[in-house]
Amino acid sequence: MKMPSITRRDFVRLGAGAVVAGAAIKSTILDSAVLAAQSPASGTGRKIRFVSIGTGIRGCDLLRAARQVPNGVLVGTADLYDMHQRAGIEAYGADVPTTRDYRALIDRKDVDAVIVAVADFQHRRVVLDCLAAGKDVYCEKPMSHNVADGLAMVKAVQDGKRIFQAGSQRVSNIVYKKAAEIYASGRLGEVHYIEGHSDRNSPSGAWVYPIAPDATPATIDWTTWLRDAPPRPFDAARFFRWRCFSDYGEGVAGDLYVHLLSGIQCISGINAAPARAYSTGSLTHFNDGRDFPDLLATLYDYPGVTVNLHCNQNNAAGEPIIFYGREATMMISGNTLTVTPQDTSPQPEGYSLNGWTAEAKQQYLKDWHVAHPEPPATLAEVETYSAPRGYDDTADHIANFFRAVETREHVVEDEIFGNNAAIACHMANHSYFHHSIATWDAAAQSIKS
């Protein structure tokens, strides 16, 4: 008996936990990689002494994750906002020196590495200062605020021969590593289309964060915070909601696309800027004075692959990435990977025979079945792979960075990888705001309309 094929609707339901009739399910819980990543290959037991520049939302998240990595030790933090300084110390759980002037930290000879978690527009200055001080750098995503910043950072990393890791943690996620293994094996067959989206439906998901009651020019060094942006009077909303504004951030592309793009690069092995990008979208529900749309959809041209991304801040539909292969479809949703086989067995023509006579149709089917004997019945097997409960890929990503600082091994999400993902984000925004197709000019290293 021939098993029924699995439709796209069935597949999406399966990814959400439903079982498709006629398909066997093989489920595997992956072993956590974090313990292996935490063990330095040299076996010296050396502690990586690091400082954190930026202890706001993401900075505190990184410090909480870094607590799980035993070969790292925090020795100082810096932030321009007094409450952020206190929050960073609480997040790591250690009483370390904290300051507004990060240069006092990177000048210390006992500091090996720096975690940079400042606003996008500050990445270039902070990272270049850290590299000039001889430090290895972990920089939060997106790597750059614009193309020129990214190119300057790549040059500085390579000139200084430092370890650099961009902070899109999915490239260290055990589920994404399994997906990369499956993709490289060829089991999906030809893959020419990849789809991903990241959707939210809340004020917080649209960065409408509350304004802290103590936020004043006395508690926030507004002048220094604006050092690489146009001057303006103190505005706490811009400080806390900086992702909404093009002076400081990259909107949904820089905050959300970058995760999808980094995951796709990691899995597919593509490590290049897209040739073209075309964006459309709108600013509707969260039209609160921000610069960026709350709905963005972009089509990218990569070598041999079309990538379709969208981010919607008006509906929460999850964050799937789907690879459509001729032999199988692979989807990652959260920390679960699902591989569903395509039915590629030969099939007799059906629809067009409606224009044939009954006699001609019967003869065609008779001849077809003679030429295609019925193969033995096989049961389609859907595979799922999941990370264990409580798995933290941010801890894995930081552990991999510390390991590279110790061993001088190459990191996957290096300055080239991070820059290519960031360029794709910049191209999406360029296309949206210029109402045109954005083209990457590799020779000129610039975006053209």
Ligand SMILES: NC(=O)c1ccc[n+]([C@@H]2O[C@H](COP(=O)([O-])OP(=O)(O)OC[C@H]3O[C@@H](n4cnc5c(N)ncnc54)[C@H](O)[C@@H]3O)[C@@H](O)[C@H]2O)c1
Given for the second form:
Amino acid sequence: MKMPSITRRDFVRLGAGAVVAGAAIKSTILDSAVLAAQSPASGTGRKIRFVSIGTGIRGCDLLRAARQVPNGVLVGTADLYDMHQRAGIEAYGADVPTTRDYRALIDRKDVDAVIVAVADFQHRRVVLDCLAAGKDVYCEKPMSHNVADGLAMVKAVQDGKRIFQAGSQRVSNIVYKKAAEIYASGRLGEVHYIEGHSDRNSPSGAWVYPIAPDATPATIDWTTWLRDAPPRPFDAARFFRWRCFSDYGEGVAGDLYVHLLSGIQCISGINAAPARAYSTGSLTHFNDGRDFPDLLATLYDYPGVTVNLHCNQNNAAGEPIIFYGREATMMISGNTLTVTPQDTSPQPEGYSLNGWTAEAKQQYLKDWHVAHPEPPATLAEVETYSAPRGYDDTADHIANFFRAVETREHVVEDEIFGNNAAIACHMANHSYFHHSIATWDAAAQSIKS
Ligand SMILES: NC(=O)c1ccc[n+]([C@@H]2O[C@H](COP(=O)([O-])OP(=O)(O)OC[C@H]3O[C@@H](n4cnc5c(N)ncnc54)[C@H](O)[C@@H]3O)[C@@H](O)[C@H]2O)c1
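Can you swap the form predicted on its own for the form predicted in complex with this ligand?
Whole complex next, starting from this chain.
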């Protein structure tokens, strides 16, 4: 697929916020070149008629972002909770039909595409139903609740020849695209180690979400919500805080690792499940009856690259991704990318000469300078690239999906990509809970201990 070109406005700030002492910093604000603004790609003016299933926290955010995308028009929403139904309509700002029964929407012939933002354990059923109804699907991350769900979804997308976009919006982010361009150029030198973390310590960051006072079995269709999970009486805490429970979510791996992994996949071009994962961690601060640790650290083996991730809900250290190359270090933090060159110029040995006599040292240095007559190279500038203020990668990600629905071109984050990122999340949890190294058996398409 042809990527949007990134134009840029360069300006040089010498000595500003030095990343390397004394090094010049060249800062670039990336042109948002928002895909959303470029739609419709084909120039037909046709609008993709879409519906949204699940208009809770993320579903509403998606609808707010979709308002910026000119070649899509919302024609209906579905949710099992009355207030979320109203919030979805409010988020998009148009009075469209809303229902508890999503079948009433996907059976409509005038609907092209569906945005799915239900809880993770509900993805499989809703996505398979949408695909069976002949719709193209944007499904929130993580794509799957477990390996079997992901494989079933991949098969259904491919059998039905549908367009499918997994919803890790960073894959469409202009800063990540710039990082991918730099990575592919080889400017970082060989990269064998990538690190990322997603650390936040607030109750909200640990999904201790408030329980809406109007949440009752009358306002929430609990039976339908729970139908692919073990039965239990109505439990509003589980409805709002489903991420904490393994029947419905995947803890920090499915919620947060997936963003780091999708970012790493799109920048490095790796599009495979890791060969191995080893996790450790603990549950201390948010030990409120949840199933998952509030600290998870994982080492992954990808081909030629070790990836080291952690999520710590005990400390708000942010969420950088760092690529350690022989020639440069590249870090993304928020919507800013920093490339810091490594000093790889030849240097005379210093430390180990402490055990040499003065005469031997002097001779060594004399010989070294004869062997290295060229003047030392000046260190390249530190470069930073940022998205403009207010940039919204979710709008770009939705626009990429609508464009693919219209043109039948490939999306940026298809079912294979989304499934690989999700498998890595499942491997992290498998290792943590089994106290063993998780290995991906590609032939059997399953995780082994
Ligand atoms: N990409 C991101 O940055 C991002 C951010 C947050 C959440 N997410 C993902 O978005 C998804 C939704 O998360 P959330 O925080 O919005 O959850 P949420 O619980 O706030 O909302 C989910 C909604 O889906 C509805 N729902 C469930 N089954 C349904 C059905 N059969 N028919 C109609 N509606 C149904 C529920 O009633 C609920 O209102 C999850 O997969 C989550 O991981 C992604």
